[in-house]
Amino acid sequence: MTLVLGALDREVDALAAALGDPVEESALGRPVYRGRIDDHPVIVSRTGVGKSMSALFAQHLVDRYAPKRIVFTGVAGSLNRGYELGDVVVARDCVQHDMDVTAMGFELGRIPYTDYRFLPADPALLEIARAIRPPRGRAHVGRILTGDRFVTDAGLRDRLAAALDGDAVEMEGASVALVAAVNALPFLLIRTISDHSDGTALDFERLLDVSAANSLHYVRELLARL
């Protein structure tokens, strides 16, 4: 079973419509939804936004469903200049920016007294994800950060891209990384570019169904390559 996440109702809505004989169920309080994705079985549910709360949900789905795998999907504000609004990113790995314990001598994303720092995406999902093109945009490969922090400022941004070697940044995949890391389970993150990270262009409702279409469309060719 693949457990399916994103952080808004609006970036996993069309993965739950796009369900096979679907069961609503409830879980802390947020509506969790099993079926099948042609005939593959697959659990999608929101996490809320932010490390905390998609954290603490994904361990609980993972406690109380035993995924094979975790797939997590929606939108990032691009850091690599090369990216273009609606631009799928498929993360090679991922890191918590805003993990900054550097007085005391560990590296920027470094999770103290721990190995966790850049967490990478399972090799075997990432292959085939490398395969994968978009409804719509281009397809990239590359690293995205996460932190408790909606980026809007371009001066940030690139010291962000700078200190981190970052192409993209959002709020949630470094933490679900992090609860797969730890529960062993591979893991998967696809986000499309919804802004600039530095305040304009910002088209983000628009954009919300455009990584919808995007994150539908990926998880439909993973499952059938897997």
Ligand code: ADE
Second form
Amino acid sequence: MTLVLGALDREVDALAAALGDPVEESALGRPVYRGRIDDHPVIVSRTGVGKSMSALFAQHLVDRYAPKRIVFTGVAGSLNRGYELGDVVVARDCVQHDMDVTAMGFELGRIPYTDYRFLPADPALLEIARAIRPPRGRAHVGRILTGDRFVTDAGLRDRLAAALDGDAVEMEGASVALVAAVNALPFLLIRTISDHSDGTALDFERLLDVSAANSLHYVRELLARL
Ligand code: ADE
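Next, report the structure of the form predicted together with ligand ADE; the form predicted on its own has already been given.
Let us now look at the entire complex, which starts with that chain.
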């Protein structure tokens, strides 16, 4: 079974609506949708926003449903100047940009005393995703930065991009990637660019719809090619 997560209802509603034989359950007070996409068993749910909510909820679902893999989808702000609104970025790896213990000599993003810094996508899932074309817009493979901050400042955006060589920024990917890594589960992170992380061109509602369509398309294609 594949666990498919997003942060917001709008990021997972289309996936939940596409399920065959759907069963709605509840976990930690949230709806969890069990069903099939084509012939593949999936669980779809919404983690809530930010690293803590997403990690604790993802871990709970891992304990409860023992998935074979985790896919996280939703929107991200661009860091890479070549990315346009509506483009898809599949994470080659992701990192917590606000894990900063540099004062004690650890590299930015390193969880102290662990091997965890750049958390890689599962190579097989990434290979499949590379071959998928989005319904509209372009597809990229890049590095996604995760932190508990919605970035709306061009200066901060450029500092983050430079410090960690990031291509996009969001608020849950690396925390769910950490849950996957600790539980030895394959992980893939797929985001649609909703803004340029500078507080301009915020057309969030429309981009949430584009993201939902991209997510459904990617998850469907991914599962079909497993
Ligand atoms: N998700 C979508 N856009 C974002 C941004 N600019 N910063 C953080 N998370 C985001």
